[in-house]
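Only one chain is shown below, in structure tokens, and it's the form predicted on its own.
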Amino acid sequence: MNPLITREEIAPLFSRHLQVPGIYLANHSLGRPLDAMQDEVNRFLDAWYAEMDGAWGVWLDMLREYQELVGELLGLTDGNLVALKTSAGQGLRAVLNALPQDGSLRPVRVVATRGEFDSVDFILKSYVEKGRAEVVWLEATEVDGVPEYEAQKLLEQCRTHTPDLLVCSSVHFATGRVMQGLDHVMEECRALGIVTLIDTYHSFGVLPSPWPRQADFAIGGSYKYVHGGPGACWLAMSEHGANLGLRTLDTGWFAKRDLFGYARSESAELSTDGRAWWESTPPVIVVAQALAGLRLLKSLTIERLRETSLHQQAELRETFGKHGLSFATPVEISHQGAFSILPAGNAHHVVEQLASHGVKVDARSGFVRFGPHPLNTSEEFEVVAQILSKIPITPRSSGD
């Protein structure tokens, strides 16, 4: 077997998508839809049409497979440690609403980086404004013009402030940088009694180990490299996280101990496993969206996908370099996630100009993001480089 995934190997799985003209290099924004996704959505609908409430037999099987696949790709031994959410932010809120651990009504103390995705950033700031949280933010260090976050400084913040919760991305969304040294931070936080939550949105489906094993919780979803579309997200927990005894206010009948018993007691009797983190009736159709992509990840293996991604990014940089275009490259290629970044003070203008030529990419924080996929070809890289070389690019400043 070729260690790299080729277009020929997987193109038949994306035949509908490949009928659309243009060059797609924004896979990190919205993953390409598989043909089989339509089959799974139809299976969801067919069960509904044919069985009505009896469709729950099929739907529960879908939910179980979703949990098992996500859990396996996260390295968990039990799929029940995965709770379906409609957004990663919903998973964050569930954990916030389970703290402080002592059950007091004081604000939740949080340490987070300034590089977290907009939803995480916005939710934390909303909690601060409501008096529900106090947040200490770790500022970035500019390294060769790229904002990066140092694990040691993050650990120092935790030692100084002893928060209830540490929130951090394993791969930062704007730059694609893999945060180094998180394993040690998680170990130290566990020793300090700090609950830890890792945002894996840009590492799940990208890195063979998308989150440190010592972390308590992880959030992520299927929107990007997982080819599952929006809404198919999750909150996952390590066995240690599941055994912390936390009870969240974000709950509903799917978290009940006896799910279909419909018995009522004077107290909210939670399930004794990860289902305690579920809420009300889940939107099963988003699971139908996601199953084909998760199965593909499992069959191709994250290891092959990672090797292919790094090979393509190296080729992309070499091709662009021939046209005088320079990516912001980390010291080690393994320190980059699944996309490469081109600094540009006029990044959004660059994206618009590329789109006018049928090339789809996107921009964040003064960087144009290029996410190659095994479906992309060397010829496409050359075409994009030629187009881009004719677009004026202004220097990026640290404030962008």
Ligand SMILES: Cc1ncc(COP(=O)(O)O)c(C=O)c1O
Given for the second form:
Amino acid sequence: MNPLITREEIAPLFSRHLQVPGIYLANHSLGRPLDAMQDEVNRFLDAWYAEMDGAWGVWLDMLREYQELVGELLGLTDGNLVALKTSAGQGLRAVLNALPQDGSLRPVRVVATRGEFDSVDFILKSYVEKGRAEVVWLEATEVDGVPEYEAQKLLEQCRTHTPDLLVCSSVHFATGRVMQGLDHVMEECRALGIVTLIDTYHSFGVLPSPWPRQADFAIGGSYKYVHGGPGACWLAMSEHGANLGLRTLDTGWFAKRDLFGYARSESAELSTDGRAWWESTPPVIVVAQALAGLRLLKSLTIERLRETSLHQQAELRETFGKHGLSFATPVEISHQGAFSILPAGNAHHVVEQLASHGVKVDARSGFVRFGPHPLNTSEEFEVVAQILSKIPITPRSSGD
Ligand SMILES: Cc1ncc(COP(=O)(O)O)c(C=O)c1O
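Can you swap the form predicted on its own for the form predicted together with the ligand?
All chains and molecules follow, beginning with the one already shown.
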């Protein structure tokens, strides 16, 4: 078998999407919809039409398969360590609402980087404004014109402030840079009694090891690399995280110890496994939406996907280079996630210009993001480079 995934190999699985004209290079944003997603959504609906509440048999199977598949991609041995959430932010709030660990009412102390995604950033700032959290932010260090976050500095913040919670992305959303040295930070945090939460949104379905083993919690979802669209997200935990004895206020009957017993004891008896992190009646349809993509990733394997992504990014660099365009490349290419970044002070203008030529990309923090997918071709890279070489690009400044 070709170690690289080719367009020919997977194009039949995306026949509906491929009818749409244009060049799609925003695969790091909304992932492409598989034909089979429709079948899974139909299976969810057909069960309901045919069996009314008997559909729960099919629906619970869907939920279990979702947990298993997400768990496998995260390297977990037990799907029960995955709790369905409808956003990554919901997963973060569940953990915030379980802290401080001692159950006191003081604000939750958090260390986080300035490079966290908008939802995470906004939720943390909202907690601060309500007096529910105090956040120490790690500022970026500019490395060759790219904001990066240094593990050593993160660790220093943790040692100095001993927060209740550390929040950090494994791959930063604006730059695609893989956070280096997180394993060590997690080990130290564990020794210091700091709970750790990793945002894996840009490493899940991208890297064979999307989060450090020593971390307690991970948040992520299916919107991007897993082809599952909005809403199919999760909060996952390591065995260590599950056994911390945390209890969140974000709860509901799906977190009860005796799920279908409907017993009403005086105290809220919580499930003893990862189900303790579920909430009320789960939105099963988002799982139906996500299953086909998760199955595809399992069959293609993350190893082949990663190799294909690195190969395509190298090809993009070479093609763009021939037209005088250079990406901000990391010291080692393995330090880059699934998209490459082109620095541009006028990044949003560049995105608009490309869109007017039928090329879909996006921009964050003064970088135009190009996320190739095995469905993209070398010819497409050449066309994009030619269009781009005619668009004036202004230099990016560190304030962007
Ligand atoms: C790093 C990262 N985290 C989280 C999210 C999504 O967060 P939420 O599901 O809370 O909107 C994204 C979406 O782009 C992201 O890039």
